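The form predicted on its own is given below as one chain in structure tokens.
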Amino acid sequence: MPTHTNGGPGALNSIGVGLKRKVEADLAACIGCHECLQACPVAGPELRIADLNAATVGIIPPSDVIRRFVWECFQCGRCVPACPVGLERDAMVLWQKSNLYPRPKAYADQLRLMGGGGGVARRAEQSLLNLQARPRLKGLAQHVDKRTLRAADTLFFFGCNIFSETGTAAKVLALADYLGCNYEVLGGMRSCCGWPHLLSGDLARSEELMDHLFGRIQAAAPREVVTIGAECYTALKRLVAVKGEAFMPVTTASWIRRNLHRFPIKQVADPLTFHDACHISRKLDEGEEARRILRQFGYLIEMPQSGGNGVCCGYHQFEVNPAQVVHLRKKRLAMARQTGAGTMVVECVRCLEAFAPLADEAGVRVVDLVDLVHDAVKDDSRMKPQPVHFTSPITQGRKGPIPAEGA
């Protein structure tokens, strides 16, 4: 199979040995049936499967319709629960990423900027987008590639994602803070959690930034890391997967549920409906934290599931065929406006930036499900809950902030 040892895209790093042998393994074991593409989102029908084993072990080059496809895979694992024989063909697509050139222009301009290192030219970039957001940020601000953090309970961690429009980032500190909770705050470019330079194929690249994350969530030793990220979470996983549990990943719906009894309840008139988050739902089966708690605050419809219908949000395609992916996500809001609900919940900041800009045509609301949670808080006269803190063993006896690895 092609491999790239220049320390590029393709290297083999830990990532591309795992993923390399999984290939190998699941290509030999393909029987041609052709249903993971027609499972597929963004195949079209000119696309073989034979021409794509061949291509992805080097027998043959990729054609240009095979580069296209590759491209435009934006990983949401739809493949493969269609495949008969349990083959993971998303991660045969993304060995084909990493060791295709040159890269589409709309990867190297949605990464330009995740993720520190790079020089003088790239932090002095970040500098300067740090400092255009900060009005915007306002409180969230102060959080944005620190240097130093506290030794806390809870690390919330943002990362890129605390530069979101959608606020989302500010509504769960707010939540944090009505609960009382010990908490440090991480974010910014330079602590990018690596997923989605991974989700492009650059293998190495992701690799770096992931041991870049770990070494700065030790030095706040928190028992729980919580982001509103579904592809920070996975990134999460994997970290603790490889590097032993020294901390415990959350999604901010199970860090929601967790503390449900402790937040008010607002109930929705217009029933809802749920947007599974493709790394959350679909690739790690945890997308029924969010639903408990939709049921609390209102009449949940499910969307069809059945028959490939679930449809991702496009987000990590990198813009390289844009009308692509706006279709998809008009084909998903009407496939919620269909259930009869009024609103769609998202539970990952990407899916909310994704949708909301198409909601108003589609006739339906798309909001995150924090912010259900938050709406309720805000308007909530009693008296705030007492706080309730837990303390990881690393952090007993500490005292004041603990020095990081230099943003």
Contents of the next structure:
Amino acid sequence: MPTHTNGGPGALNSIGVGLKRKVEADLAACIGCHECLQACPVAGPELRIADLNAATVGIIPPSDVIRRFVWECFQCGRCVPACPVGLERDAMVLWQKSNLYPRPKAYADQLRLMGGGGGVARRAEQSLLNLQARPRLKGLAQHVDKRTLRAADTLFFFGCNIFSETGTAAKVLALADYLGCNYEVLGGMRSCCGWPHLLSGDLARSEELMDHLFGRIQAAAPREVVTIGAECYTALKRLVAVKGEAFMPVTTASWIRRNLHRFPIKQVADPLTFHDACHISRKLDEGEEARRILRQFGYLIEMPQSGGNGVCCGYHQFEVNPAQVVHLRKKRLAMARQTGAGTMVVECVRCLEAFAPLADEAGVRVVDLVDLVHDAVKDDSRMKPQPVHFTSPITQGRKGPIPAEGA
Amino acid sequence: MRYCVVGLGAAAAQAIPAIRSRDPEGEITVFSEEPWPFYFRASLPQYVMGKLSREQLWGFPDGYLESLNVRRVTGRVVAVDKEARQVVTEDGSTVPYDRVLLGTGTSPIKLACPGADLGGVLALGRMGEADVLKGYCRAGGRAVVVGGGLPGLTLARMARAMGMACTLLVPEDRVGAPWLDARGSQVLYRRVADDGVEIRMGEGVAAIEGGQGKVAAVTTTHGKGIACSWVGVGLGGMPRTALAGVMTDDKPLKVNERMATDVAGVFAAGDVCCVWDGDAGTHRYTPGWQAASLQGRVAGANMAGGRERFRMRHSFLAATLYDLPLTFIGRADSAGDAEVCSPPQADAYRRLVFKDGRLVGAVILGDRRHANVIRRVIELGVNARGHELQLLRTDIDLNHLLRPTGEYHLY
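I would like to compare: after the form predicted on its own, may I see the structure of the form predicted together with the partner chain?
The next block holds the full complex; its first chain is the one shown before.
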């Protein structure tokens, strides 16, 4: 079995050590039933477990079919509950990602500027992007890669998502202002949580970024850290599990639900449906929080594939096969439309970014949970106007405009 | 160096690459009674039900064994001549060895009642048996399955999935024995009954009647006659030990942690053997595909001069029956000094056994959430005192129990 990660040949980091042990044990237990591949949104019929297992342990070189599968896998985890003997195929594919070369250019392009460190040229490029984004970010710009954090009860950790064209970060802060919260904000490329790197197979870089993030969060000594991205939330959960419960990671859904009685909720006329974020609903089984809020807004209709059986937006394929993910997203939106609900609600900013450009064509409105609450309170006199329309440096090259609130 | 590998199951499949990676030049001969490549035996039910093709069962990439320069002999091995150091096959031919691995697995336990040799009395252990079963599984008929353990329940599920009526005779006092206690058994029982299987507890097969050499009906030990087109025997397996020279009874072969028997040059791995557990001071039988694979890997490495040890202190068995995931970790059957259980529900039940504040066994029915954390808590001997009830819950993150190890499990 190969023993290096994309951090380069050499000693494994702690994530790699655990992953290697797990993958070795899981491969030995695989009974070849193919259920994982049948549950997979990207695996084709030409893929055989025997070949995949052999390539995972490195006893045969990966074929083109396997290479394509490994890089197209977006680590949604649908394969895990499908396994009759409780194995984690996604971890096996992650192991392959961490050992497979060369990495697709799309991965490098997407991850290039995420995270701190690196040479002078890279830091200069990040600074330039921050500078370019500043006019569009408006009020949020002050929080991008800022050096010092003041102590606060609540830390809004946006990481790279602070640049999201959806405007979710600004809206969350607007809600926090509305409530009069004592909060601090951590955002920008240099405070990336590292989870996208993990999902790409770059385990060493991922761990480095998570360690860095933990140190930064500790500086603010918050009681809770609220995130708008499902992957960021998972990274925070791992941090407190491994390093100690210095703070409590919180999704926006949990944060909103706790404060729901303080928002003037308005019932919406159309029924709603909910798209689960894989990392929250399937991997952490916390999809119920968002549903509880949605039931306050109106009638919630579930899609046939929801909860732990949800379908991924494919964001973390890093656009290796854009046609494939667009096809999957369209299928998901069609599923949402078939419920009869006019609005599909998400709770992760990445899901929103993935679906929003296709929403008009699909005839479904796609909004974040934060949007619903923001809409409910935006006309309230206590609400301050917030800038919510800008362009993300991460997604500059992406086609199709994403209409932002108030654009 | 000359290596012989008897059997081509999970243990052999791991042993062969392990030998070859350490000894590129040695002669490797593999003996298998079946003409097929190495295949995933545990997925035979899916093959019978038509969910998998035969080719999807192959466990190696095409041409892989050939690429390792392995000589394949199809035929039954009847003896291992430890004096002359040679393997003897059914046709009398011999193949010399320096090291031999016995990975013969188990064979299904047979019925010992009148009519047990009729056509249509079937077990599911090998591809050939699966092919026969495919022919018998036709919608409209009735199957009688005997055995309330996992093999019997699998056969019953298969019959129902193929559109047959099914009667399940359970000679034991509960379904899911010996893995499940009475409460867990209730959960599984309800699932089986809801699937339309007629369950007859405490009854076995007294006789099988037939005509023209084929099964026509079963008489149960309670005297009930049941017309059927086939009888499924799901009573489990026993070590396939009919190998003169090294194995003399039906008990598993004893091996040390290096998977070596006390006969020089003879190794064993998989369901045919039990492994010395130095900590417990006894040999332990750890059946199952995963243990066989890991043992095979260790045996192969040691046959080629390695010094590896098999150290799977805790058994792990997982399956899904009637859409109910079943997970058995460690020694839930053993007498711990404390245990906690969740109330049995239609789709979930958990039972955890503790000894000296440490978790030693777990039975998890339904949601497998945190099963991997629980497994590591058992394997690493984490002190779980004070967390006993927390371990029953699926709605809280248990990773903090593994904090000293730095491990983190998403599921």
